[in-house]
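Read the single chain below, which is given as structure tokens and is the form predicted on its own.
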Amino acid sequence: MNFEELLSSPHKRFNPLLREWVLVSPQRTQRPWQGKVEKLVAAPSVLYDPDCYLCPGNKRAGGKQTPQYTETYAFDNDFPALLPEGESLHYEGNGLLVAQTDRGLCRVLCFSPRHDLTVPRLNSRELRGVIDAWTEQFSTLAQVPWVRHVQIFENRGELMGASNPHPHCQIWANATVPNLPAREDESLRAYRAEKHSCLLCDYLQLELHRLERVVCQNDAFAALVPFWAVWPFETLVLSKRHVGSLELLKEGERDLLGDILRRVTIRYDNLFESAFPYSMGFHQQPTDGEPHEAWHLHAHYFPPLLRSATVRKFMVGYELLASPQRDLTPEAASIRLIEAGETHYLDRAVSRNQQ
């Protein structure tokens, strides 16, 4: 069968990343919504907010007192999800009843000390000191013995959960590697004992070639909408070169990374003209000391907007009782968003208003 007669009927794609179906309905995007709609929260327009924990000088949330930082700001999570110390304890009955306590480390890092500002929003100067920021950070939290696994991750908007629209993201450290990032690595490692080459390197090439669902690329990095993909909107970002982490990145590259998220979160942003909310997160190698030579550092956005600014995909019903389920196709996604542009709607507002 033609690829192309399968974007008009439903149909799976199979994720070789997580090794797991997602069914595809493209002939549902015409129905008509009648559900819950929502009011998104607009974009602060201060620079500075006296009753913002993560503006410098402000008091945080747990008591404690934010520097008056002019770059990036990290600090430990005033109320972490993980502990770094406590009893080892492991409960087991009848191998059914399984639970034991994890150790882990969690740190907030702010972007700017500009309220105001979002990824999208950054100059590449201020995406540079980010970007240095998280390998830094990547880097200390490795070298913890007994830290196997370090999580980035970015919860944009109130959408997606962020309690503070201030612009920043959250690292935790584990001490095992958690369930997606495992389920990553161990396609990973098996497609290499197999092929002899990246799963992700050769994915890739593959988009590359056909350019149906590439987004936007420079010369270290390429944006696309996974095959795959289950959001609206997914997209995936890849380093063109084989890496496994932030810090074996070269000095051009980090600049490089900073280029392809602001362009990508641009989009976002044009795609409905607001705050697009998302949650995003890198996906590197362990850290446990091992080579992990199998692995290929990359990012995944997940926004939940579906067809407007007020319109979101909801996990439910089918999705949390079978299997992924995704209305938009990968293809049509792409195609909105590299329609999308790469001029910020509040600039292209500016520039009519001075004409």
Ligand code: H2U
Second form
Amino acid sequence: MNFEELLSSPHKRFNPLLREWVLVSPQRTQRPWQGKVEKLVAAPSVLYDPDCYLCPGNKRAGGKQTPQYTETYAFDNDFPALLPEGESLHYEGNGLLVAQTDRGLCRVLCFSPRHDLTVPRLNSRELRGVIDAWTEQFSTLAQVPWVRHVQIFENRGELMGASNPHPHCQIWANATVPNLPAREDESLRAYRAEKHSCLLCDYLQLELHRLERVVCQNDAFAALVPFWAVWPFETLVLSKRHVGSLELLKEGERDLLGDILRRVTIRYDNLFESAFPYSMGFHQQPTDGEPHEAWHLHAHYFPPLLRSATVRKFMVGYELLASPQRDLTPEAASIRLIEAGETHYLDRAVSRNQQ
Ligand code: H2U
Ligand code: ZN
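Having seen the form predicted on its own, can you show the form predicted in complex with the named molecule?
What follows is the whole complex; the chain from before opens it.
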């Protein structure tokens, strides 16, 4: 099969990070849509919302007070999914009913005191503040002796389950490495053992050489639609240098991480001229004190929107029972993202009005 055939006929692609297949059906993009249409949720336009738990000076749901913060603000989640204390329990019945406790710490990080300022609309100084805060949270949690993994993630938009529109992310630190990072860890180690090289360094070189799926890049990072993407406009942000965590980035690289995240998220908002929903997060090396030379820092963006701001992808049917599947090829998705441009559509409107 040559590359042209790949763009027009059904096939499956291999995801080397999770070592699983995804079915690609490019011929299906023309099918009519008579299914569910989502209501468009307007992005917040007020700087301060007296009813928002995360705006400075307001009371949170658990009764605590959010202080009058002026930059970023991190706090312990008032409704944590994991707890740091407690006995270590194991439960087992015939090897089939197996359970154990998992200690953990859950934090919330507000990106800005402003209720309306999302990642694509933060300036470079504000973004650098967010990256410094992520790095600090990662380092502090990594130093807790029993913490073996730190997951930083952002749910943006109601469609992705964000409970509040105020720009924020969550950070969960566990005593064990969770499923997906553990599978990536195995793949990265196996590749290194076999090829004496890094899976993601080699993959990035290939993508930068072929330029079929690269959306944008700077001196330290590249954003691309992975060859094995499942979500319609899924992207992978890769550091160009082989580093395992945010902590290991140099000063200039932290600024360039902010640059690439802003550019990716502006492109997302521009796609359908709306506040584009997504779940994103960083994958970093486990924090168990081992060297983890095979690890390569990256971020995944998983956005659900398919063909407009009102039609989204659900994982149903074949995907729940057999394998992930997509209609829009990663190559076509990357062209759409390239064409979306890097001037935020709201700023385009402002500059038009000023003319
Ligand atoms: P999400 O938008 O991704 O749901 O993140 C918001 C988190 O903020 C959520 O985990 C916490 C919720 O438990 N939260 C507080 O800790 N205190 C509050 O007063 C409201 C929300
Ligand atoms: Zn708010």
